[in-house]
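A single chain, nothing else alongside it, follows as structure tokens in the form predicted alone.
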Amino acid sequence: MLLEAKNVSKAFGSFLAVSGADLTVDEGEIIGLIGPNGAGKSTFFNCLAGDTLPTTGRVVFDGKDVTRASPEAHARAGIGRTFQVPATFEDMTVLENVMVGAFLRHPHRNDARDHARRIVELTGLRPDQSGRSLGTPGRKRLGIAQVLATEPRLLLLDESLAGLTPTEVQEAIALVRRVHQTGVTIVIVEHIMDVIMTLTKRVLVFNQGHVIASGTPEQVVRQDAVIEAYLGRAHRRPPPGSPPQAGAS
């Protein structure tokens, strides 16, 4: 087991954003967190990343309690995260952007540059391109590259494929697979169900702060609670022999 989150809750005043959520992540897994907007998955994700302190519960990574550790301590321990809006240094090249992350493990400039070049090659970016010139797909890839440069054992992807065209999504899926093949364990928050169904082997579904389902993607999409809360009636399988339902959403 690489990571265990046990009974994690987060309250903002009287509002309970996450209530008693559990998650175990084995080394080498790709796990998805899904649910409607406001379901609590992003808050739970932030608790795993160290950006939000849980109100109750524990987060243990590689046998060490990191519940109240800083984001920097999480990064040094081997937990890396992306953000929905990547932080791009506009006036720096792609290579220089990635070197920012590389300095965490490689304090000497030449070593950081060499490591950053390998990451840029992995992600398919052009090292000499300016950050300012990147479109949405490039910025998403750069955000992943910056985190990979810190050499995480666990990569937390926060809607890193959102806002992409179908072709760009397929290219991004291929990138995530390449990253996974290097030995990085992945937890991904994503709304694009094709991504979840394609990449993940296990999924947690959040609704109103609670985990309402967990299992393989094929299992959770058939559960009534998930269909009602998130997927919509179009995903419900009608009884054998019944006519198609009109107006399903």
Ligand code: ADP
Contents of the next structure:
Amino acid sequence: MLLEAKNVSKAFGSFLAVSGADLTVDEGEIIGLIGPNGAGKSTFFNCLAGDTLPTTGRVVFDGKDVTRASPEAHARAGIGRTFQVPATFEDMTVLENVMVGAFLRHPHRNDARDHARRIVELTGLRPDQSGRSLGTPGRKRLGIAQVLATEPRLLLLDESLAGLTPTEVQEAIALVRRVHQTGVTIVIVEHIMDVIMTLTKRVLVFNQGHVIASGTPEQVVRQDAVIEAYLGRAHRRPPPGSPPQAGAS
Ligand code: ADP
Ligand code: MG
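What I would like now is the form predicted together with the ligand, since the data block earlier showed the form predicted alone; can you produce it?
What follows is the whole complex; the chain from before opens it.
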């Protein structure tokens, strides 16, 4: 087991953004995390990546308790995450942006540059382009490149595909697959169900801070609780014997 999060909660005052969430991740998996806005997905990622201290519970990565470790210690241990809103250094080139991540394991400038170059190639970005000139898809890609440069064993992707055109989504799926093929384990938060169905074999559904369902994507999309909380009636299968539906609502 690569990661085990047990009974993780995060309170903001009296409000529980995450409530008793469990997650185990085996090496080599791609796991999907879905649920409505405000369900606690990003906060849960924050707890896993050391960006926030959970109120309860613990996070064990590769056999070590990292619950109270700093974000940098998490990165060093091999947990990398993207942010929903990517942080791009506007005045730096794509390559320099990626070097920021590469310095974690390559303290010498030339090594960091060589490593960053390989990552930029993998992500299909132009190394000399300025951060400022990137649009949303470029920034998302750069966010992924920056975290890949830290050489994570576990990559947490937080809506990295949101706001992309269908073509860009397909490119991003191909990128996630390439990254996975290099041996990186992935947990992905994503609203586009096709992406979840395509990429993952196991899904957790968050609602109001709780994990309300888990299983294969095919299993969870059929569960009433998931349909009520998240998917809406478009995904509800008609009961046996009912006439075909004209349109989903
Ligand atoms: P998701 O990523 O599933 O959309 P979030 O984890 O971002 O959900 O948010 C879960 C809930 O916690 C939301 O109601 C949000 O407003 C609240 N929340 C998140 N961060 C904070 C914070 N720093 N302080 C107070 N409330 C927060
Ligand atoms: Mg979020």
